[in-house]
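The data below hold one chain only, encoded as structure tokens and taken in the form predicted on its own.
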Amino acid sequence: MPSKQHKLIVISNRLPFYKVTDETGTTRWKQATGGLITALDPVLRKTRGVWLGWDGSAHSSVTQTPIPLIDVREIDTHEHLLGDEPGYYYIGNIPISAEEVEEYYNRFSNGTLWSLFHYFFEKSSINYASWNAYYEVNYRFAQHLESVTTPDDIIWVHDFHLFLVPFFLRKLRPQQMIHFFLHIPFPHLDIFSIIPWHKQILESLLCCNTVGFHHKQYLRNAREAVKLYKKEKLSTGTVTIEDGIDTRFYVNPISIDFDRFDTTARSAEVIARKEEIRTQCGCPHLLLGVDRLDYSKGIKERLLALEHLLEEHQELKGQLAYYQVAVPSRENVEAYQTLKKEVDEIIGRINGKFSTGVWSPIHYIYNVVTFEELVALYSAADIALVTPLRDGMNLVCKEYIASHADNDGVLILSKFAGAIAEIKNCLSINPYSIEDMSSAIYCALHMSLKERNRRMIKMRRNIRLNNIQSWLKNCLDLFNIN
């Protein structure tokens, strides 16, 4: 754990607290959620840190050098995150102009990043425009982060939007710690290579002391990155680079807050909301999916399977209801509009086939719910679908194992998804069959009560054991502080 001598410092593309303007006009802060934000909140405070980041809106002038930091006590509200955690810490918000808004958030980050490391090759752009704005926004976050920090601070700097940040701060600070840690898959070479830049990032990731990773396979792939454009081997996952810096490249996968989870699915008021939501669902069976909308999440491909298990068994009509609870995101983007349509299209024309006067299959809440009714769908779910086509980590089904206090329920989680590195006792599939998945969860209807205990018993075990705090602790313990 860092001391306050090392203050910890976190960059990141959003900040931990974000602006709402409500129905009067007026602007405030809320605080986010996210299993980093439960994990860096308290550290942060301990060691009076600083959390550098992006609120969310469009500015007018970008230039503002230093940025004020504000303390998080004159923010704070009774949805503070963590209850009454003693100390406090400052954020900085860095201003972010509408045109770069569009250019470096939508299009680069999310249009070309996201799409190409998700292995959605056909829906990336390759932009120079986009690339400039990008470059200029990362260039800006180090500017930023040099005014306010001093060499004995610890620099972690979070994801995909920020990759060249460690470059500009190398060359602001020679001398600086600087950790970095990727939240999304490493591709294989031959889709990261279609990026123009790709040697840019390289280079920026080598500016690191440490880069984590959280799954093995992105960190080989990142390794044979390297190996071709640097020409050095990293057999013992450490790198030299032509100054000096020694790269550690690690695998650390991040996990949630156990007790959070565990803790509300066991108070009154959320059983009292399972057994409100099993009522109200009148089917035996409960599937549920949570997930953004997005396209990497598979959703589409959830919805056929569940249409072919329905044409396959006609036996299951009025047993099973399926709840999609769909988080709106990058309502902006083209790609994401274009596939709420669609979703929206599937759903209609499953539940206008198969629905009878008092049944449909599907239930559709495209909203974000609060965290209790969240725990409770979760607790109420005999069976989760957690079927990414590509994901980093995919959280949703380590909360889904955690609100199981009742040792219940079955998970269906996708190959590709990197928690199943982890979770060994799920029903693993393929998200691009749907004969595979429409299997699964007729397996997954009729798996016997001591076989589901048995496997859940497993896997709650494993995520109390490996859960945020220890992720945490794992990173902070190989930046050596003393």
Second form
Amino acid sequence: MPSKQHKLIVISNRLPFYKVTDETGTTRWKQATGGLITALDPVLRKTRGVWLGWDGSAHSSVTQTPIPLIDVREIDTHEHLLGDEPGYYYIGNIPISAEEVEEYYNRFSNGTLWSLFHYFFEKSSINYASWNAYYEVNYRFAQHLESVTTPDDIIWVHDFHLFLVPFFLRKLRPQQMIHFFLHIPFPHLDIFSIIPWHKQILESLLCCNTVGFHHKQYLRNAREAVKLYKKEKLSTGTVTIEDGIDTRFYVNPISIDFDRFDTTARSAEVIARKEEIRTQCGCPHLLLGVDRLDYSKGIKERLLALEHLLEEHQELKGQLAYYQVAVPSRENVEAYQTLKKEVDEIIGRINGKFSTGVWSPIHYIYNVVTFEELVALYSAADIALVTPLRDGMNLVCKEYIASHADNDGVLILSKFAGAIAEIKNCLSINPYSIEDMSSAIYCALHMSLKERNRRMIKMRRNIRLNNIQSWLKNCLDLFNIN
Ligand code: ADQ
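Please could you give me the other form, the form predicted in complex with ligand ADQ, since above is the form predicted on its own?
Now the complete complex, all chains and molecules, led by this one.
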């Protein structure tokens, strides 16, 4: 754990709490969840650290006065989503205006960077006004960081929304320890260099003491980009980077709180709910997909694979049900609105084509589900379909494994998910091939119990060992603050 004089300061686009306004107009904070929050909440509580980020709402004023730091005990919702961890930390809410929400968040972060870094360059728009807003907001984040930290603190910047924060902060604090972790893929140079501002992004990464990636290929791609960038710098002399910073690139795949999923899956309530789901499903085989509704997750292609399977194997009609749980995501971005419409249409078409009076192949849950419900769904599912077209890591496949305390279940996993490097006993597929996915599902449906157990036991051993706690420890060891 960080020592007293080296306080850990986390900065990410979103805070671990968000604001909701109820029917009476009263606004209150709610605890958000997710892998990063699970990992960092306990360490920040123990060390009285600080988490800076945005609350997700459009602010009427973004003036540069110091932001107040809020003690999380004051806003504790007593929901205990993360358990009963003692201690406390502070959050600082960085204001973003309505126009910046559109330009910095919707357009540049999600419309340009997310799409390009996931190899969807046809969905990516290059827009100078959005870049300017991204630049401004990143600058503001760095200024707030400076105002609430000391040069002895350890700053940990997370993800693509904040690529430029290290650059601005290094200018303000030449001696500061600055670390960065990228949660999405770092693409090949051919893709990365499409961004007119790719040199600024690299320059900023090279202002960090360490930069972490989920997969060795992302690290290789980043190194290639740096190599080219440094050569360009030497030949043109136009780019300046901070001298004297030795930036260490490393690979440390993020994971999940294995014990939390495992313990919940063994609880009487969740076992009862699992049985209920199986009864409601009414078929011998339950298949499951859990995703943010994002085009990178390959949901459309997966549905088409199921359609293909049912067309090829008429005998499977009435024998399987596919549950698609989708959490609404980035609903103000056009590509996501289009995707939602397409998914609705495909599901309607497939159900229309195959349903009988008593059976429908696809069940669609377009909502956030509680943690216990999620674990019950995972443990009820015979097969998990995790088929992203591209994914930095993907936590869903690890959550599915951790929820199978019965050592049963088959994981079908895309070869384009970062998680594929660690999970060897899945059925690996090409998510662009409908036939490949369809045959993998067929194979999973016919896999013997012995083979399912053999594979699941190995996968569980791996994820139990390589969990969120070990991910965090590896990072903190690198920062020399354990
Ligand atoms: P995401 O793209 O959000 O994360 P992922 O890693 O799959 O993708 O995490 C999604 C999370 O949302 C999972 O924890 C899952 O349980 C939860 N979830 C999904 N649907 C839900 C629903 N309907 N209800 C409740 N919870 C739901 C980014 C990168 C990933 C990387 C992570 C962490 O894109 O590649 O793994 O960060 O670094």
